[in-house]
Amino acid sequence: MLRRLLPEFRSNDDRRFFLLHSPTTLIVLLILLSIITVLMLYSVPVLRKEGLGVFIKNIWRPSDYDPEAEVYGLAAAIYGSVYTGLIAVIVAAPLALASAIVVEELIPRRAKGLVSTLMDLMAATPTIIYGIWGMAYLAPLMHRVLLLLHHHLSWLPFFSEPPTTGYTIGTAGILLGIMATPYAAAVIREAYSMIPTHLREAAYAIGATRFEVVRILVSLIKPSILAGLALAFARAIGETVAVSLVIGNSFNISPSITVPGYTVSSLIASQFANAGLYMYMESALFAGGLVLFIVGLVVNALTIWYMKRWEEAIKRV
């Protein structure tokens, strides 16, 4: 049985580098493991006492004095996390695949290497930098912005709360969809250049304008401009310091993106310090993370499926 899981080796030399590299990838796998136990193993006090209820309650009250009566619901956390990732994704889509084209089509090619390593020095940037440039800049604008939308649009569920500071999920949103842009920038940039080019010169051979031609090539990389998006959200429901310091940190459950709000990651980063003081609060955040890991492994999944189905259709084509 394991002769047959081994590949075959051509020589001694293929033998020797399959046996010196192989254990880097059961490490790999073995620290993944290590991770989804930790997790698991951690939230069991708190799945004990409160069951799945620690995922769809919104209370969380710690006692000091009796354990019994600390109850402690993720609901809002989680809730913002997949809302401001949303948020996230809308405001990097377009962007990210405008910067491609722009890169790959509009600007000159001695221009080209200079945008590009702009844009990957933004991704290289430390999150704290975003962060204080979200609260010193992006949430006093964006309260003037989302009073605006409130006067004008409260008929909106997502305007429909007057906003009291700029510290709202909205503003987190925002602010993750520019971090999250030159990730998914670099995986749409790297697939456009790599279309044939003969496909773009039978396009315009055939008569297509530039944006026709930009159209088509476009969509022969969806798969790729998924995987882009898939790596923003997940970028952007991961993040901790730079949506701490904007969103508001408060157990919120609503559709308006004019109020404060929590994600699952801005809740550990502010409570984490003092959990060891209670019983069960360290549990309900080690909760917290597993279901961070569980939404990442269902959307990683859902695109790897969705890819799939593509490379097939193509193949019937």
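Superpose the two forms; the largest set of C-alphas matching within 1.5 Å is the rigid core. Positions refer to the first chain, counted from 1. Since we're looking at a predicted model, the values are computed, not measured. Compared with the form predicted in complex with its partner chain:
- Once the rigid core is used as the reference frame, the Cα position of residue 27 differs between the two forms by 2 Å or more.
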Second form
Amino acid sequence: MLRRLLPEFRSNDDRRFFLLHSPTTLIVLLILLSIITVLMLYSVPVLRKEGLGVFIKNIWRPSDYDPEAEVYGLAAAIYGSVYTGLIAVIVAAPLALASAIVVEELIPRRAKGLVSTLMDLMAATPTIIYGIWGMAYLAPLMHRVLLLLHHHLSWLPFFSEPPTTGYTIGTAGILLGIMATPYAAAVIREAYSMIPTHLREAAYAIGATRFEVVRILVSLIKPSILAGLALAFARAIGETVAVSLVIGNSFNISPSITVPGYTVSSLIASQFANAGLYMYMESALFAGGLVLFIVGLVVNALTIWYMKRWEEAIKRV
Amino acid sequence: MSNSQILIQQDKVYRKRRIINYIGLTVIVALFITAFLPLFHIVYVTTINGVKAVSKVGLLEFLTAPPNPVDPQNPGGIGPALVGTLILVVLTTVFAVLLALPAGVFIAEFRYSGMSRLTLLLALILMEFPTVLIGLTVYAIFVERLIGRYNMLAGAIALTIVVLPYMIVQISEALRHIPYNLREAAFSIGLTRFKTIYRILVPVARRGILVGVLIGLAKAAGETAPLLFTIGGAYKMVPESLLEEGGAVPLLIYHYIQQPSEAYHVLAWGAAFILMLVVMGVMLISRAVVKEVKL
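Show the same protein again, this time as the form predicted in complex with its partner chain rather than the form predicted on its own.
Let us now look at the entire complex, which starts with that chain.
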């Protein structure tokens, strides 16, 4: 085991160089471990008080006088995180796939640089700018769209409630989808460019149309499309400020996307400022952080493992 | 079936495939354009609103004066927050480069050892961490336990943790693509490994490394969530020491856009415009330095 951790040294100079640089591993490890430790330690008070109910109940009752009367449950926030994350994935999936295909397959090589620069800009735009744009422009637009949808499709559970404002779960989901698109697209593009050329040539050689070639190649990279979308989901549930500006911040558990809601991270962002006034609120927010951490870690670990396996598989083709 | 019937049949199939081809490609291109519409609209409205906000007091005034949102006629500027962001970005860059350079070298140099692969894996995991969790952790350790109040140093530490994995990955990628004979030449004239890497290979890979640093810098300038619980948010004046509360441009935008009065919104849009210019400028520069940028 230790053998595999260490490289083969050819000289003492090599060994010294290795020893000099190995603390970097410890530093990164220490950062990760301290995040985990802090999240766990700080969630202990609320867990001791509420038990696992803090993850299941939908209640948020701070008390000014009696700490024992405080009750916190993160259910609405967890529900909102998952719901907006799923909407984001549904929005990002076609957009990311289409932009990956266009960049890798349809446009001439000279335009490729321009489009990928645009994609980089989209990924690099600070989330707070997406947030204020969502607040000032997307939310009013969504209000009108959701009113229309509610008017015509209120028999569907997704549009069952009348939207009172544009600050809704649906708005947050769509904003997150827009923000996650370049990241998902990057993963899909990378996989697309790794497809061996002879497969594409073979498809064209038997007379396939462009669209048919695209369909064949896309079917080859299905695993990495899934990975890209998982990444988009993980990004979406971790996003904080942009969501907290458009989601409306209220504790709702409703199948309808037309009502305001909360996500775990927007709950942390908007409640943390006054959490210090109460005995258990800060701890409840850290417990929310713990949930985010676990969901994110599971999604990412699965993605990294899945992609590794796929990369090995495609190299054998 | 006669010959001509077969031909007609084939023609039908061919026509159907061609129509599907056109429809499919049109849908793909339409979705592709849709994906970029928000970006264009964001740039457009931020510029329109930003220019309006900045021209209200003049560019120099906007970049240097403290905000004065109670007076809608002369709302002031974002000077102190801009200085705060500058302090944070400089500190973050210094911290992150000092950590990321050896880590990147470690990953690139010992490609097949378990330890450096572990480092890369950990960096990739850290990269996908929600930044709000990093903010919470730094708050708990540096604000609550060690220093006892909101301070700029905690903000810089939080930002360092956010940008560190990007820099590590970018630097190790930059070093990985150096031709092997350069290294052999350096060894053959008797240089130690340390000197070979830091005197020869790092300078050769400087473009890629620079891009990694620039992207980290742009990210540090635009992140909001790690600052929410660390630097406090004092926008009226520049902090006198690193252990004091301060402001930053993204945090100012976040707080001001949620205020009810119009003058706050004007300031927020102006700040967003400046932030967008800086971040996009840095991105375009790094794009010009190397072709492939990994985000």
